[in-house]
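In structure tokens, one chain follows: the form predicted alone.
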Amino acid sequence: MSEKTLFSKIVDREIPADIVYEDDLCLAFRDISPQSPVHILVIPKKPIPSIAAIADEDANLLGHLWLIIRNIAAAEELDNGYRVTVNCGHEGGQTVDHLHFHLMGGRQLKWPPG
């Protein structure tokens, strides 16, 4: 059995988070290291190691986390606009190895981000 993801502890209470939702099938938290003003990650609970590993039959779960990113943007009141990242593999700053979602604004946000 692999070793549990940082993600992962935080799903099972291991680790502390600022958690700002929770169902049954995700999870979403502050980043402790925020890059903007709002900067909260969003996690299945099914740990899916990157979008390379991504099923077939994930399809559903993969719909529900943009339901609620959407409305956590919303709860987050970034009427003004927001970015949405997914980082995949090492090349591409992935630094967990546990499918997230980086849900950023509150600010004038760059582009290319880097």
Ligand code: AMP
Second form
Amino acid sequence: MSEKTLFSKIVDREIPADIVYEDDLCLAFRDISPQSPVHILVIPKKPIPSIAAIADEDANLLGHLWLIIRNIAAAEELDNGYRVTVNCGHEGGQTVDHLHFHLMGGRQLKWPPG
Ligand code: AMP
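Same protein, different state: after the form predicted alone, show the form predicted together with the named molecule.
Everything in the complex follows now, all chains and molecules, and the chain you saw is the first one.
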């Protein structure tokens, strides 16, 4: 069995995190190195390594994650807008091999990102 991901350790409370939401399928917690006033990571509890590893059977799970992201953005009062980013692979800037959505807001975000 492959080693548990950093984010699975957060799910299992082996590593502390500032958790803002949890249900049976997903967890959301504040990024340890926030790049905006609100910077929350939303992850499936299922340790899918990246977008590239999403299976057809994960379609409902991915839909659920988007609804939770919407709800968290509303709860964080990001009424002026926000960005959801998923980095994939080395050139995409992914550093943790457990699928995660960056929910960022609370300031004017620039485009394009670096
Ligand atoms: P990425 O570069 O897209 O893979 O994003 C990984 C994110 O995880 C980065 O924004 C990190 O700051 C964040 N991160 C790493 N370790 C932790 C941790 N222990 N708790 C919360 N966020 C973390």
